[in-house]
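This document opens with one chain alone, in structure tokens, the form predicted alone.
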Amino acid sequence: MMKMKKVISTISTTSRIKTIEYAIRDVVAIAKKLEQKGKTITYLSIGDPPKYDFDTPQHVKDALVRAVNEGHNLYEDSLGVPELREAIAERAKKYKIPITKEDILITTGVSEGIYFILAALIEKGSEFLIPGPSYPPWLSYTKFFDGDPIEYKLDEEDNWQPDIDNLRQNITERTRGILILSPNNPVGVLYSEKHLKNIVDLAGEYQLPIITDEIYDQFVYEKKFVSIASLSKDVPVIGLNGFSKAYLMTGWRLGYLYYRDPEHYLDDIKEDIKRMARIRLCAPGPQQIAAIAALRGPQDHIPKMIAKLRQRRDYTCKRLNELDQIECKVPEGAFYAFPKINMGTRWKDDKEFIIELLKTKQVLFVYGSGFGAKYGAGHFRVVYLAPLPVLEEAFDKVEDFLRK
């Protein structure tokens, strides 16, 4: 007689993938199943232009098509296309990043650059020195790879610019890299330029790399973006861009990182990267050459996007000032608002706050302790991409569920 063999009920996964956490879209999960039950949520989560009233320029999205028939349908270097790659290192000029073709990869939207920088420098026990409250992936990726995301602090009192003793404080012999993120996502801080110098002092001191992420540097509004990549000398620099915001094109997944290293620090890990790039083959072909010409063609929808954004920014702080259980910074950059809410008793902390808001009044936002725990509690993310009167309609039902 034939023996049944065992039926597997369930395949167990590695405690690696059980790290991987993402509070913007873990949220909207909770919106979509209200959704299901005939419920309008207002999405005030997601940094998602084109979600709104903003559009990819036409010029761009020309260029794809016309990629498309001209045959661009085929894997590119894995390195990406080089006249993209000299395109890139043109723009880097305009702010003093002295590099070439030769310092840039292209990669499927920045997350995958945030991947292939994490997987090159994290290893078991090391730490990774993090702003907090920071971009959710860079958490989630250093313990992906088995180390620790080390927060340092954001002053929230010095209008979120970052606590250089606190970053030295945390520097230990497992350190392998300082993060940086100007201007932030969630708090929309842009790192000042003598911020910027220090860390820079502090990084050559213990020889440490800095790593960059520059995705909002176009959306700032009284004050003028600089990269630390322009002040550095000798002290590595690894840096990250893309088109998604600036250009519109989110769902497109293009970005790009370089380097900027004169001493050669970096050899091993650009080699190393190269190689993991090779392995993904390449990243979007027709997208790299519509890339081409959003940076080359018009920029004139930069400023008008800017005004826009100007306006809906100073509604938002504005609104939520005016209540007695909210205070918020005036954010410098990006499109993002992170007010700290005084929960008193009514909710024991800001994701609680968050779920019964969505559900009571259907506007979503994301919980503060979702980009960090020690600096984002207590606080929730705003998107304020959304146009005036969205806006209007969200903060009247904050105000009323705050009332009651």
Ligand SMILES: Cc1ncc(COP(=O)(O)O)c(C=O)c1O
Second form
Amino acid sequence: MMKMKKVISTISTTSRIKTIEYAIRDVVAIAKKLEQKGKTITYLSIGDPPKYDFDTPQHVKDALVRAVNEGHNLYEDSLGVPELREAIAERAKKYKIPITKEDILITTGVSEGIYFILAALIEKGSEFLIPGPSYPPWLSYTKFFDGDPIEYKLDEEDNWQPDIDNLRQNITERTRGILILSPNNPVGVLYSEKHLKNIVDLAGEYQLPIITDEIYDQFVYEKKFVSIASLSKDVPVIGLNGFSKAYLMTGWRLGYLYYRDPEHYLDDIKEDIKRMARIRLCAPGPQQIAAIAALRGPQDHIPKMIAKLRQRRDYTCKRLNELDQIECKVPEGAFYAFPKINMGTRWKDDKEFIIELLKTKQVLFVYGSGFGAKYGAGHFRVVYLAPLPVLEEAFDKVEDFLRK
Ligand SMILES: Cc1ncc(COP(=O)(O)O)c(C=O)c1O
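Moving from the form predicted alone, what structure would you give for the form predicted in complex with the ligand?
Entire complex below, previous chain first.
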């Protein structure tokens, strides 16, 4: 057998994989090093409700245990368990999205849905219109498939509503789709119905599909969530949603895609994504059975969770807006705030600010440019899932840090 001679230091990797970045977890690596040195870190950086005082509803946990004990431990249909797909189609009626189980595909989290959609739409030279700022995998996976993520402006002065003129200006013959992320991670905006209708008109004019990531649809405070798929008429829409946040199942890895496409513009994409789904066999089985119970069982944990989060949001914005160097718009949905920092000459950029704050005060947020350099720079993202006393202590530390 030939023995490998050590002439290179490491095996080289592809330029494709080097495009993958995820600021949300990258900063955690720095915090872990500090923990190894004995520091205690307050994490206000990851949108994982079960990490804080929110727990998966008991009837959903029981359904999972039952599913395992009753033998649902095998590969399921690649498209997903039919009864779950039916339950999702029923739920969609609540938002006036007319779809059937044939329009639904179960995925291993919304994350896998993002991967599937971009694999089908993006190749070298493609452009994909993404709100700036936006959830990082939409940017990273577009690059991974050799495309260019093009950020359209969410206007901070307009409480982060999308700037429709800017969106229009960014459409070219290479554009492959428009992403809607509402309620948005990281800025928390809920796109108004007027803006959604404008986007439908624009997509219709340029014959572009709309992709809508609706994972925070139940996380709204004053206003109601409206799905663009209920307004889209003949414009094709691909929606993504999942169980991670609303049903507190982040670790269970379960989500879904749906297609709202009365004119059949998406038939090819739908078939190609089905083949992608077959190659990875199926989404987690027992979780799919439990998800049926999640959708059809009691929903009372949701208003309780929203009431707690609303208090935490209000407290977060109040504390941040009391600081001279910080300005924070009040988010309408999700559980993130995205304040702007006036850094003066003290810090080079938002990343340096966040790392220095972590090292001196052991509080971790994510730097804004991790959500898209163009519109995220000069900001940071706060996850306000933590209980009030934790938030209070963290903001006392931020205040102290800024004063020095
Ligand atoms: C906007 C958005 N989409 C998708 C995801 C990932 O969802 P999942 O846990 O279903 O993969 C997240 C997670 O934070 C998110 O914020």
